[in-house]
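In structure tokens, one chain follows: the form predicted alone.
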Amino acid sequence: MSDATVNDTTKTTGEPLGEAYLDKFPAEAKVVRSALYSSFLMLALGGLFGVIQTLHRTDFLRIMESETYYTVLTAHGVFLVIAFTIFFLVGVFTWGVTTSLDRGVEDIRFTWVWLGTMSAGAVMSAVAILAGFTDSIDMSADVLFTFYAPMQAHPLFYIGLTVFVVGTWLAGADWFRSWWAWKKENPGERIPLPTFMVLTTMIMWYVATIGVATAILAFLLPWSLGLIDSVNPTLTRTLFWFFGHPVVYFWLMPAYMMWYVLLPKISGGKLFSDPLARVVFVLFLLLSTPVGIHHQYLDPGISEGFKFIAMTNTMFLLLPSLLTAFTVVASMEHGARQRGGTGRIGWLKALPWRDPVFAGMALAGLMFAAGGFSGMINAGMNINYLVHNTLWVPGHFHLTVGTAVALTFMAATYWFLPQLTGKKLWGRSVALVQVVLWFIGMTFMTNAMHRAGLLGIPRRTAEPQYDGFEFEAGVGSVAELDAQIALGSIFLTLSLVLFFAVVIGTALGSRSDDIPANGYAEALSGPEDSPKILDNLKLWFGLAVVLVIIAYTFPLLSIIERGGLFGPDITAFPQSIDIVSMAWVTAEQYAVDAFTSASEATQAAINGVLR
């Protein structure tokens, strides 16, 4: 579409008007809307538990016992990084496939089946987690997001996760069916870019979830049901991180998709290079799974050689992220120059910073650059030892998942809501304040977390103060770091309140004819400029499997050889109640022994006097 056409067809929104997604795909719009609303519910719950645990840990407001902290932390992690992100991405992927193929899904009933399956799984896991808040129900799942042994949850938690993941598998099958049907109708055509991104992401997901499916179905679920006595903790940790690292890209790649196909459009320009975007997604498919062992540098059951190989593989993952940074910035510059921007950096002023969709995505991308640098620290084998299990790590993933992904999703919501409801976005200025407030809040929080990590302040604990011990801060003070974390958390909570105000205000609004047309950015260099081999998904799937086999076969055999398939007989954690009971029994025994000894001594003394 020419620039002149853009100018002729825009009204108040600055975007061309036309047929909204709801008008073109009414049945699919209901599914996407339901998926997004489900993700918003998870976002609300996860955000609530986030501010509660942050204020408790920083000692600013304590409304719960510290032993409940881990239930809150589990709810915060699972609701946000699994449920919020994945419900949102299945909605976006459905939009991407149907929009780019210009056809509906093959069978909308099947589409509702996988969304219902995901919802059922999420409810089961949520019940297991939330039951931990009451003693009247014998159920809990205080295992955090990293739910490997020896932490053990109620079986319902594992069953729910399994059902949820099966729902995502069915969703992928739905999108592949749609592509295969389109392919028969369009032989020889290149895969449209959004569909290409969805399919490569799902292939990565199918490969990555083999690890977590094995961990749950073969070990954790039978263990929680009492069918087996023990598991090998190192084995379940390794299988978890087989999935646990690529799941990060399962959240990130939809954000990348938004940066590639929506951000250039909102900027007023075109995507710099379609072929480069395809290369990036192929690289993520190949490289994201064989690197999970870099999360286990401190695990004693894995040899240093395997860890070194994982480190070198992880460094290769910087390449697609750097390619993305170059392509997205180049696309934004093209858009800015179409809007009259000039100069080497002066074009930045011509970008639509008052548009919450653009501002949110651009700020998310900026924050992700900072997260990339801290990620390189995490990936380094030696320097990782310095920050492992400190607040540095939550600081890193609050930059990546908490900002790059979450802020991009919230900003994209302001574009999707009118498309899915046919209603104008309510509170455009409020939405702009919301994304900026999120950026400021996360700046406070992550800055303090990274600095606290360098001081060695631990994560995953409700009581980092340790009575009788004080941390010495190189710059500022620990109290100042706590204040920044608490302040950031409050800003983020206010930002969430504004987000839901905009969502609810838009949902309750009236239909409008002033909705921007559905679509995505065209490319300066289109698919015709890329080698056809990039569209050979069978080839990339085969290579991804081979790389995984090479990376994991020998480490897994080594772990099983050392610890056995089911490991030593261990007791599940958390076992705080057992520890307290044992401590009480021990103290009681000491008291009885002391009293007996004192009595005997007293009796002996009395006998001596009487003699």
The other form holds:
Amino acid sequence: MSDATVNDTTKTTGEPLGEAYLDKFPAEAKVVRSALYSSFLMLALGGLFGVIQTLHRTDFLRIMESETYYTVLTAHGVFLVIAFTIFFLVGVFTWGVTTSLDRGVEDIRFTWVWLGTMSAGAVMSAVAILAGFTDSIDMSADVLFTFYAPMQAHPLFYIGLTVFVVGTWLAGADWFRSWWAWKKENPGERIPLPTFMVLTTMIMWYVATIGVATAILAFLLPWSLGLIDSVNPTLTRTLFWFFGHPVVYFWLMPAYMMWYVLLPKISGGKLFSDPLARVVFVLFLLLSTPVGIHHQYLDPGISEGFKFIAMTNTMFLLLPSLLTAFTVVASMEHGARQRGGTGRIGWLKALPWRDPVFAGMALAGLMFAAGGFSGMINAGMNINYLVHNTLWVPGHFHLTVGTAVALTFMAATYWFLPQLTGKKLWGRSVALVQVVLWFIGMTFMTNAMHRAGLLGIPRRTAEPQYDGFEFEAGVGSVAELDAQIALGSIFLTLSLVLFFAVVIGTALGSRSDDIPANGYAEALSGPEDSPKILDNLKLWFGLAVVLVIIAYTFPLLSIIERGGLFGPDITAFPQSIDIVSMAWVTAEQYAVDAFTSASEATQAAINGVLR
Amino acid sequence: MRISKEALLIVLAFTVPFVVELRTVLAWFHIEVTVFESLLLGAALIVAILVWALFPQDGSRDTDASGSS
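Same protein, the form predicted together with the partner chain this time rather than the form predicted alone?
First the chain shown before, then all remaining chains and molecules of the complex.
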């Protein structure tokens, strides 16, 4: 159902009024609402751990031991980049499929089953992580979001992740099932754009999760259960990044979907090109997975040639993002000109900046541009060496997932909540301040993180300073960078508080008849202009698999040939160190060095006397 | 006002990255600026924007050039 088909009456909001999503799909609205509320719970927890770790690391407020930092860091990472994002996107995808196909899901009980499966998995993993805060439970999962060997978590963590991912697979099956049913009823019709986006994203996800499923089920889980003695760390790292990079696109593609189907509508215009949007999603499907090795430029055991192939693939992946930037800005300009905007730059003033949905998404898109540029640095094999494992990298992904995705999701929430609850958005001005505050907070935090990375300040550690070594900033000081990071995190926390105030205020409000109609943007160039081959999902799935085989077969064979399937007896972290033998080895080394020095000095003295 | 309060908020937000990175840009030209001087520059910029935004255009009554949703 496009917005052209809804009742075109307008009231004070300027939005067409008509049937809200809740009115048309009450059962699905309940599922989407539950998914979104689950994601907000994860956002609250992840955000709390975010500010705790930032203030600890920058030494402004220390309320925990540094050893606990890794538990906090794991909770921050997993709750936000896995649970918050994916719970939100399954809600949005359910909305996208049902709205664009104009039909409900095939069996709502199955829909609840996959949401329940995901929730059960999230709870299991969360318990394993949070148990790390207490010594009274013999359980921890301080393995960070990048949970590869030799760091080892409690089996419950891996089981939880597996159950969660299985839930997402079932969700995908639900959406495919709905599409197949629609296809039978509408033979020869083009796949509506939001459904096309959901299906291509899910095919990408099915391909990508093969890596993490193999890593967990074949190696990490049996290893943590004690069924196998050791694993091959390079192999588990490679399998992790097989999934670890495309998961980034699993978060990002729903944000892109919002930019393509909601932003033009909110701007007051139409999507510039439906065919171009389809091309972008096909390119993401093809290119997202065969790039993971670019996270392993500094890993030994993978030859430079394979890394070079991964770099080339990654550079190709810039294309769909650049196409998106063009299409989204063109759509916004079209909307602005429909609203009376004129001039080369002057049209920007005509955009609905007072609408938090628009302002949030536009600011998120702008910051994503900056994140894209720092991503190009990460992707280049040579220049990556400068910033690898420094604070630059968190600076980069706080612009991409932390802003492009999270801010878009928060802004979209202000559109979805009235649709899902039938209640008017509470605190529209508060919502606007919230998105602006997020933009300012991230400006401070990511700017300082990028600059600190250029100084070589490491990531993933509670104590980035070393004895006898001072980091020196090119401009200003390291203390100023720390202050910027802390200030940014405080702004972000305040922004989150405002976000939850708006969500709770809206949820507690009363029903309203003044809700804008459900729908999404029409396109200036519609699906009829796009080649039919774009809708051939079997072809794109086949090509995606072929590209993955080309990119990964030889590196994986080489890694297994070198280190074996189960590795050279790698003990789990934390490794035990035998203090006595270490001391003996050190003393022995000192003795040998002293004897060598003395011999050389004696020899030199004898030579001098003889001359 | 030349622009709406909401648009003014967005414009002020855009000054933040500008002010934050101004020191780095000036350092390329060998102009060292302290944090305090940066804050002063930022405050001056914000005051200038506020004066521009709040001052009535051509002495006429307030207008709202920004679009509304």
